[in-house]
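We begin with a single chain expressed as structure tokens, specifically the form predicted alone.
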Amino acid sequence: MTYRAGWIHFTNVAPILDSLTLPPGVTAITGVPTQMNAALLSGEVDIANISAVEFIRHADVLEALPDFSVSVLGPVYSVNLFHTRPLDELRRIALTAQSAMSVALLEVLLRERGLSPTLERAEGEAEELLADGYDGVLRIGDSALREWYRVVGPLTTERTMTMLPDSGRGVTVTDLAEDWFRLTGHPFVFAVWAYRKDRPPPPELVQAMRVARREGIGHLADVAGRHAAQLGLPERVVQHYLWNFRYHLEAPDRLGLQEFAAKAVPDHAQLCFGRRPGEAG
């Protein structure tokens, strides 16, 4: 029987599959965050690279593999509340309906500071938005790598990616994995990539994306040449954006994981993980 994939294809998680090659037996499919997590869920993909907040709600059906995910420690430049108002003045916000997950963690933060501000679904770049009346915009994935580079570049030989403001052309940015290690010392979790508990994958697909991760790292300098081109920006904004990200779900992800969990969704099941290489079951 075929084995069915379901990939967000993302700038963030090139590393590991630009070069992945399907082992046989197994077909891919590609789709926006919420198109693959209705996709797992659905029974129409058997696994997933899926919103961290999507296995957590449906932890009784799913299980994660052990060592894969997209997290980071800090910001992550990609997932961004454009605003022109202190956070604590915001009145409407405009939410894009492509991730589950990142409304789920503006809904953790704003709860965090005791903030409720009206989320309204709407689509559109962030400044247009903006300029349409809403305080504050979200804005995930490769789109919002660009915007943000456009409010608050440009790179010089002398600024660094970490020296970047957050503000400019009147905009302020808030990263929220920023928001979220300010708030908890931890990594935050973005996405693992998840299977239907009747349905793991076989051992052939899961050393071939171990295999294609050791190599999308190991030649990070031309994954980020490739992707900048496509994206129209500098190579050391993409080269950056990519070497900040963790891929292997280590144990303090882990813990970031279980605590957004906690904050999120505070009735979910137990997390479950496949077994790493060489444990014993």
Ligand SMILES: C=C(O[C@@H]1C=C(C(=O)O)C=C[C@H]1O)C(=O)O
Second form
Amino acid sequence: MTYRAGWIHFTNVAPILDSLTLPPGVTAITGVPTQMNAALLSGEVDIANISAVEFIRHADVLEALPDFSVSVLGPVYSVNLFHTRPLDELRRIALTAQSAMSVALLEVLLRERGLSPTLERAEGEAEELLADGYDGVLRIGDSALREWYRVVGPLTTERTMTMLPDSGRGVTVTDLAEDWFRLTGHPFVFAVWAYRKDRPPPPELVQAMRVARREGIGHLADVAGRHAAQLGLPERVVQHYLWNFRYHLEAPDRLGLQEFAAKAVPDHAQLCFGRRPGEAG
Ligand SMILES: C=C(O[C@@H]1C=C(C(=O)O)C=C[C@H]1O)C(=O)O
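Next up, can you give the form predicted in complex with this ligand of this protein, since the form predicted alone came first?
Every chain and every other molecule in the complex is listed next, the one we just looked at coming first.
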């Protein structure tokens, strides 16, 4: 019987997916986070890298691979609130329908500040929506990375990624993962590789993913070079963007995920992770 995978195809998973050879009998589709969340929950696919909040919400039917994540400690560069007035003066924020995780994170961060602006779904470029009457726009993924760089760039010989300002062109960019780090001191887990408890992945697939990740992380400059051209961004930007991710769901990431679950989904069930390789059980 075929085993079906669903991959979010953003550049941040390129170090895992670019070199992945699917074992015989495994097929894959791709899409944006909300599409993969829905595909996994409906049973259209058996495993997917999904918004971590959906894993928390559906921990009764889902389990996560124990050693795969898309996490960061500090800024992520691609989950951004673009805004034209200070955060505590925002009245109307445009959300993207592509994302579940960043919307849940934004809600937590606004609640922690005692803020309650109107949140509406609207697609399009951040700067266009800001010109259209929104005073805040939440964007994720490759286009958010590109827009961030357009606002705060360019890099120069003296100015590296961490030295870039947080505003430009009349727009301020609040990086939600950095805001989370300031609030909690924890990493933020955007995605986990979740599967339906009744459809665990064949071991050959998980092994192939580990091999592909080792290959990708070991050749990050090549991965960055390929994707920089597609994204229309300098290679340095993409390389820094990629090496900044934590792909192994380690103890600090799990702590961050638990902290987020407590704040965002207070009545969540206990999170269920598969066994690490070599772990008894
Ligand atoms: C950091 C990102 O992570 C992604 C963001 C997600 C979301 O917002 O729901 C889901 C999966 C992640 O891979 C990004 O794409 O910018």
